[in-house]
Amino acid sequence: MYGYAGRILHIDLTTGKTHVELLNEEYAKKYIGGIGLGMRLWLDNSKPGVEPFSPDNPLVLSTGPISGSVWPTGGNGHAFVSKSPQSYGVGEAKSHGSFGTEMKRAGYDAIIFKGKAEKLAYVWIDDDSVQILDASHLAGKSPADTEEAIREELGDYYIRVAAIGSAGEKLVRIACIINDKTRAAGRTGLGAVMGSKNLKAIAVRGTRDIMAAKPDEFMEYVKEFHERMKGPATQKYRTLGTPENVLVHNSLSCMPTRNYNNSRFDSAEKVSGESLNERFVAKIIGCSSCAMRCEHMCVVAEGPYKGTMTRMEYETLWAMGPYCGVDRLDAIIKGMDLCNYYGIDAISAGVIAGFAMDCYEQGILTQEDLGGIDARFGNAEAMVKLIEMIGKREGIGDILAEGVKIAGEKIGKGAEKLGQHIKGVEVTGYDLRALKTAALGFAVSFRGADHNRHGAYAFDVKGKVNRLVAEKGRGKLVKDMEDVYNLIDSFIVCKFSRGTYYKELEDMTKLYTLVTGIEMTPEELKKTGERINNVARLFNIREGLTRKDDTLPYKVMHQPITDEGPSKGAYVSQEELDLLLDDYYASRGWTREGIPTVEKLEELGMDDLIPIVEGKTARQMEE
C-alpha cells in the first residue's frame, strides 16, 4: 500500500503480548485514517457499555494516510480515540508536532492498547521492536520531563514521545496526552484513560520511508501548497495567531465571560492577540513539514511568573482569561504552563476555574471550601491556584478534577446549573446564545462541547446568516461542515490550513489519490465524510447516548445575554433547539430521535453496523 503503512499494532498491557494485523484496504478507503479509522477500530475491539477506566476500554492511536510524508501540515498528525470519561461516548483528540510522523515511519497506521500494566510502564516502539518498560521512575513527572528522561534513557534524541502528566496518573477526567512538550491531544479526557492503563508514555522511533503512489506529481502538489500556505488564507495564523479572535468576538458580544454571566469582556484589550504579541510572544515556530508556522511561544520576562514559557492559543487564553474575568496575560501564561506541567486540557481547566469562581460568588462554595482562596472573578492568583489544585487533585481540586458536570452534581445547591458543558465536556470560547448555527453544531457534536467538530461558528461570525435567529436550513450547513471536518481529522491535516484547499473536496481527493494510488472521486470522498459522522453516531448510540444528550448548557437556554450591544436578550429556547435538531436530523437522513436509519447505513455501505440501531427507534419511542 502507498501512503498507508498497511499495519495495525495490538498491545495487551496486561499480558505484555503484542501482535500485528494487516490493515484492511476496504477499511482504509471507507474510513481514511485518523479519527475515522480510530472510531471504527474502537467499535471492532470493544464491548457495549464498557467503563472508560476499565482495562477493556481500548485506547486507539491512529495516523492518517498523509502522516509521515512531507505534505504541509499533514505529515505530522496523530489521533487518539477511546470511550471518554467525560461524555461516556466518543472520546477523540488530535495533535500535531512530530510524533505522528515517527509512528508512521515505524510502520504503523494504528496502535490499539488494551488491558492494564501491573505497574506504571511506558511502551518503546523501535520499528518492529516493541517493548513494555518500567516507568516507576517517571511517576509524577511532567510530559516534557518524561520526554527528556526517556530520550536520555534510550540514548536517542530523535525519539518522539507522547506522555501523560501526574493528572493522567491520578485519573483527572480532563487529563490530556502531550507530545513535543507543548502539543496536546487535549479534549475528552483521554490522558485519564491512558493513566487508567498504567501507561505513562509511548516512545517511538521509525526509519521506514513513506512512499507516495505518484511521487513526482505529489511533490509538485506539495510545492503548490507551500505557496498557498504563505498566502492570505493563513495570514491570521502566521501573524497574531488565533488570539486575534479576542477582539473580534468581543465586538460581536459573543465571547462568554465570567462563566457565561456576560458575553463580552470590558478588559479585552489587555488580553488581546495584539497585546499578547507585543508583550509576550518571543518566537513563532512550526510543526514538522509545515510551511505555515503558527505556534506562538510566549515568555514572561518579569513579575511573579518570570521565566514562564509556553505556547498560547485563543481558546486557552479565553478560558483562563475572560471566562475567569482575568485580565493579566502573565497569569494566563502561567496557567497554561501549569496545564502542560500536570497534563490537563487547558480549555476545560479554565472553564472549571470559572465555574468554581461562580460557585464562590453565588455562595455555593465558601472560602473555607476552597482552602482559603478568595475565588472572585478577576483574581488572577486564584485562577492559577485552582488550576494547580485540579492538576494535583488537592483539596477542592479533587472534586473539580471530575469536570464541571460531575463536580456540579457532587457540590449540589444549584451548582449543576453553573457547570457549562455539553455531554460532560466543558464549553469553548463562543457564546452560543448569540451564535445559533454554532449552537446547533455544538449540540450535535459527537465529542461534546466543541468548535472543532464543525466550524459552524464561521457562518455566524462572518455574517453569512442571521446569527440571532434559529431557522430551517442550518441543519444542512452544519452537516456539510461536519463532514469536511471529519475528513480533515481523518487525513489528519491541520484545520488552520483548511482555507488553502481552494476547491475543498476536489483538492483533498487529488491529494488522497496521489499519495495512496486509490482512485476516489469528490462525491465518494464526500460520502466518506458522512460515513465517518455516522460511525461516530453509532459509537454514541451503542454507549447509550440519545437525542436528550444533543442539548446545550443551562445558561445558554435559561439566562439571556444582559450586556448592552448587538446580542442583548439573546438565548436559545427549547423550541428553537428542537427546530434546529429536527432540521439537522432530517438533513442527515436520521429519525427524529437522531438514529441513523437502516436505509442510510445501507447507502453508506455500513451494513455490518446495522445491529446497533435495530430496535432502538421502537424502544426510544416507548420511553
Contents of the next structure:
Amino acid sequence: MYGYAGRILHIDLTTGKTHVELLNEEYAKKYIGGIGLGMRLWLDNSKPGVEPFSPDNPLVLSTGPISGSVWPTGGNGHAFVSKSPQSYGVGEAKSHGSFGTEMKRAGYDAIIFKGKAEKLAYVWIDDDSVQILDASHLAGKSPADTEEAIREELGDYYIRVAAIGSAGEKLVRIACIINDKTRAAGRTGLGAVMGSKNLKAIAVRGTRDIMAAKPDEFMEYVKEFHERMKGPATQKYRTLGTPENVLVHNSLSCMPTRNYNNSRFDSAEKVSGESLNERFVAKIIGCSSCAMRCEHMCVVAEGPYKGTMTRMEYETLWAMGPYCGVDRLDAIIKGMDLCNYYGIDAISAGVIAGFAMDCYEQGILTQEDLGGIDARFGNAEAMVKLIEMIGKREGIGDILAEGVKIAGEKIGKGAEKLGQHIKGVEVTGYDLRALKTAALGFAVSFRGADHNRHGAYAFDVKGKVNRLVAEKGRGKLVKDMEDVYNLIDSFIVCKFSRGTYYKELEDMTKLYTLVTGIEMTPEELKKTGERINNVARLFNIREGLTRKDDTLPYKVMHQPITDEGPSKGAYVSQEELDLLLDDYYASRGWTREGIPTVEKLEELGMDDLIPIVEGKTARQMEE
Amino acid sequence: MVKIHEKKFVSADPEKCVGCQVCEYICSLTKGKAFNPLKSRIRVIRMNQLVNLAVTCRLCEDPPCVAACPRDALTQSEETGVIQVDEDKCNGCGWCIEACDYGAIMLHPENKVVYVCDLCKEQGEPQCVKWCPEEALDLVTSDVLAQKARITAVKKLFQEALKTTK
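Condition change, the form predicted alone to the form predicted together with the partner chain:
Zooming out: every chain and molecule, the one shown earlier first.
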C-alpha cells in the first residue's frame, strides 16, 4: 500500500499484550483515515453503552493516508477517537505538529489502546518494538516536561511524544492530549480517557520510508499547493492569525461575552488580534511539512506574568478573554499557558471560568465557595486562578473540572441554566443567537458544541445568508460543509489550508489518488464524507443519543441579545430549531428522529452497521 | 582549489526558519526517493518554539571530519569544497560524526556508511533551498553571510533614520 502503512496496532494495557492487524483496503477507501477510520475502528472494538472511563473503552489514535509525506499541512496530522466523558457520544480531536508523521514512519495507520495499566505507564513505540514502561516518575508533570523527560531517558532528541498533564491523570473531563509542547488534541476530554487507562504518554520513533504512489505527479501537485499557500486563501493565518476574528465578530455583535450575557465586548480593541500581534507575538512557526505556518507564539515581556510563552488562537483567547469579561492579554496568555501545563482544553476551561463568574455574580456561588476569589467578570487574576483550580481539581475546581453540564447539575440553584454547552461540550466563540446557520451546525455536530465540525458560521459571517433568520435550505448548507470537514479530518489536512483546495472535492480526490494509488472519483469521495458523518451518527445512536441531544445552549434559546446593534433581540426559538433540524435530517435522508434509514446505509455501503438502527426506525413509524 | 570567498554552502536564516522540516522531506526524496527525515542531509532543530534552525554541512576549511577518518574515506572536493565519501572505504566507525561540530555528517540507517550534503550536484542546485517555503535557506559564501550580518546590524542601529528616508 502507498500512503497507508497498512497496519493497525492493538495494545492491551491490562495484559501488556500487543498485536498487529492488517488494514484492509476496503476500510481504507471507505473511511480514509483520521476520524473516519478512527470512529469505525472504535465501533468495531467496543460494546454498546461502555463507560468512558472503563478499561473497555478503546482509545483510538490514527493518522491519515497523507501523514508522513511532504504534503503541505497534511504530512503531520493525527487524531484521537474514543467515547467522550463529556458527551457520552463521539469524542474526537485532531492535532498537528510532528507526532503523526513519526507514527506513520513507525508503520501504523492506527493504534488502539484498551485496558488499564496497573500503575501510571507510558508506551514506547520504536518501529516494531512496543514496550509499556513505568511512568510513576512522570506523575504530575506537564505534557511539555513529560516530552523532555522521555526524550532524555530514551536518549533521542527526535522522539515524538503525545502526553497528558496532571488534569488527565485526575480525570478532569476537559483534559486534552498534547504533543510538541503546544499542540493539543483538545476537545471532548480524551486526555481523561487516556488518564483512566493510566497512560501518561505515547512516545514514538519511526524509521520507515514513506512513498507516494505517483511520486512525480505528487511533487508537481505539492509545488502547486506551495504556491497556493502563499496566496490569499491562507493570508489570514499567516498574518494576524485567527485572533483577527475578535474585531470581526464584535462588529457583527456575535461574540459571546460574559458567559453569553452579551454578544459584544466593550473592550474588544484591547484583546484584538491586532493588539496581540503588536504587543506579544514573538515568532510564527510551522508544523512538520507545512508551507504556510500559522502558530503565533506569544511572549509576555513584563508584568506579573513575565516570561510566559505560548501559542494563541482566537477561540482560546475569546474563552479566557471576552467570555470572562477579561481585557488583559497578558493574563489570557497566562491562562493559555496554564491550560497547556495541566493539559486541559483551553476553550472549555475559559467557558467554565466564565460560567463560574456568572454563578458568582448571580449569587449562586459565594466568595467562600470559590476559595476567597472575587470572581467578578473582568477580574483577570480570578480567571487565571480558576483555570489553575480546574487543572488541579483544587477547591471548587474539583466540581468545575466536570465541565459546565455536570458542574451546573451539582451546584444546582439555577446553575444548570448558566452552563452553556451542547451535548455536555462547552460552547465556542460564535454567538449562535445571531448566527442561525451556525446554530444548526452546532446543534447537530456529532462531538457537541463546536465550530470545527462544519464551519457553517462562514455563511452567516460572510453575509451569504440572512444570519438572523432560520429557514429551509440551511440543512443542506450544513450537511455539505460537514461532509467536506469530515474528509479534511480523515485525510488529515489542516483546516487552515481548506481554502487552498480551490476545487474542493476534485482537488482532494486527486491528492488521495496520487498518494495512495487507490482510484477514487469526486463523487465517491463526496459519498465518503457523508459515510463518515453517518458512522458518527451511528456511534452516537448506539450510545443512546437522540434528537433531543441535537439542541442549543439554554441562553441561546431563552435569553435574547440585549446589546444595541445589528443582533439586538436575536435568539433561537424551539420552533426555529425544529424547523432547522427537520430540514437537516431530510437533507441527510434520516428519519424525523434523526436516525439514518436502512436505505441510506445501504446506499452508503454500510450494511454491516444496519443492526444499530434496526428496530429504532420501525418503532418510530409506529409512533 | 576553491577559494574561501567563492565556496558556497547551505545556510538557514534563524529569523526566517520556522522549523517546518520541508527541507528534510525534500532532501530525503531527492537522495533516497522517499520521505524520511532520518535520511536527510539537513536536519531541523527546534530548541523551544522560538528557536528553530535547519543545520547542514558548512564545508569547513581543513574539515575535521576528513582529518578524523582513519581509513581516508573522506576527502574534500578541490572544486567545490564538498565532502566526498568513498563508500567502499567507509566502515561506519563514526569518527567523523564525532569530529563534526555541527552534526552535519551522519550514518545512513541502511547503507551503514556516512553521508553528508553534496549541494545536490546531480540536480545542479540544492533542492532544499529551492523548496524552502519561507526562503530561509540560501546557498551562500561566508563573505555573503558576513555582508548580511553587517547590513542587519546597521539597519538595527539606524532604524529611525531609515524610517524617515523611506
